[in-house]
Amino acid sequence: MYRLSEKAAAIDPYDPIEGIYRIRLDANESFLLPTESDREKMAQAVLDTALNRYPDPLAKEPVAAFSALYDVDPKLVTAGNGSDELISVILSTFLQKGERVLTVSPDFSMYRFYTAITENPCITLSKNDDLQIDVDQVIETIRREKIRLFIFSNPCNPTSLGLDRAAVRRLLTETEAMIVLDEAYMDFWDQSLLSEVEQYDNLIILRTASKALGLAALRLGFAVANERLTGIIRAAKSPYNVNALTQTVASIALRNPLYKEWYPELLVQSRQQLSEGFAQMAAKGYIQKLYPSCTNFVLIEVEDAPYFHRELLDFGIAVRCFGNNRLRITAGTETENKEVLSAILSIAKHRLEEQEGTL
């Protein structure tokens, strides 16, 4: 009988919310779709595409389309089947088995999930109690465990926190570890190391275009890094990884200014409705804590947490969970966050009234 591997065995998949609901401020997707004129011209792309044939294997329209938008050279650019690929190309590819990765808690889970499967042991920092990344411990632990990459998220998912130029500077100058710098949500904020990605042989950046540019379908991420390395990253991966239609599609949107310079100014506004509010139910205490952000999205502290998240999808409102009294809650439209607004209230008042009951 076959036997599968410990490592096979041992598997969890990741585990988005299923069901169908009114309102997802779950996955920090952009509720703001491309403009009516750029659907159209993406409609007779896709029209015009040649199914069958084989994409480009550089996915060379779309790398020079991001690369004009961020002012970085295309030679340092790989495209990917969004960012999860290029995590696990990255990871299979600059360790060697057994070598140490370094991650920090709480952060996105599929760093670790990733490490698992390249068998790659995964040591776990657990960030400060305000929830920062205590930077000497960091630069301590590396160099005492011998990692020999860290990987984080920078505004950090789930978090809504970031770690400023400086300090991430700190750990690319002061250690000998790869570090990749996941900055998915680094259209929010101004800390982005893109502009000297150039001066480091230690660091890996990672973009998506799931957020900000609101194209999470296409499934469409970005590795930047130096030369040397971007020419090993893209020797590594599968040859047509990035689809044709991902690639046709999403050079129309890439190639159109608005996204990178409106669309995250509605999406920051949308996040300081969200802050605005639930900054009021702090002050009264029908919350425990509001964190800030400089992302999309805002996490609050509630007391059960899964108790809260029970009731939002009775309400047919899907956010996400974390632990036992963490929410972190998309922006969406103005309508959508009055509404999460509107049940968190009424959830809190009824705990509050059914906890004075008890008394």
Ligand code: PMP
Contents of the next structure:
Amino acid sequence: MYRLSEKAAAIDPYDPIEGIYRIRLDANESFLLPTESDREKMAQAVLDTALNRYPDPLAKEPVAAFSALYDVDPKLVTAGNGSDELISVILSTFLQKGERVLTVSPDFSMYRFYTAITENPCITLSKNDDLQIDVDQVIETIRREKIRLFIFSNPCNPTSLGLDRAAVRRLLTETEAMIVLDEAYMDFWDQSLLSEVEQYDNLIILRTASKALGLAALRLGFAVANERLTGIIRAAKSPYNVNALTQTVASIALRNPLYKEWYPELLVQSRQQLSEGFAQMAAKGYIQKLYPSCTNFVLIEVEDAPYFHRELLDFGIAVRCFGNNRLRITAGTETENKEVLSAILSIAKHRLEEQEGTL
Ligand code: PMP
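What's the form predicted in complex with this ligand like, now that we've got the form predicted alone?
First the chain shown before, then all remaining chains and molecules of the complex.
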């Protein structure tokens, strides 16, 4: 039998929830579709696509549309097949053998996953008890451990917390590491460093069309960095990484400011509905804690999160479970939010009753 390398045998795949659930609040997606009229334009654009031709290798149309929407120079932008692909390209391109990566925990799991594939050593710092990043500790670790690249999400998935601009600037100026700043959820907050990207020679910002813009199905992400770094990312990615259908369909959405200006607002309102519901439950002791969110999802603490998770699946509701006591719940429609809030409340009450019964 073919002998697998230890590395290949050890790959632990990303494990999204499969199966059909009535309510999907597990992947931080948007609950909004593009408008009817944009979807009609998209359908026509699909019909007009030359399927026999390779797509534009630099995805110039969506890059131009993204650049106009976010007011960045298109020369600084590289499109990827989701920001996931860009994370992988960046880690495998900028690091040499043996060079160290820093991640923090909890954070988006794919950073460690792709670093494991490059076989570069990865040091992971645990966040404080309040799940905030300790910037002094990160700077000190980067210096002491000679870290070459620090990658983190801001705002963070799964904590829903953010690090303000001033703190991120400190990482950029007080260390020599490459800082890969994943702003996948920054449409929900106002601390982006996009407008300053050219001031730093060690900064790559990642953005995605999958969250606030509501285009997760298309798989489109962007890396924004100075021209020198952009030249390298463009050279390293596979040539036709963003398919023609994605390019044409996404360009229609990116040309419509509605999705950047109004959709994130609606998602934030929905998240506030969830936060208010969970705050009341926390005040009454039905859940242990609610983290203050600047994203389109909330993180809560409960006793025995896997139990809550299983029970919710029985109600037909999918959320994400982290460890023994945390659940991450994406903001959904008003009805979905009401359902998940009342399901969690009834699970919590039921547990309390059972515990009292056994006292
Ligand atoms: N970064 C973060 C922080 C995310 O949460 C996600 C998706 N869950 C991604 C990147 C990947 O996004 P994309 O759909 O663009 O690959």
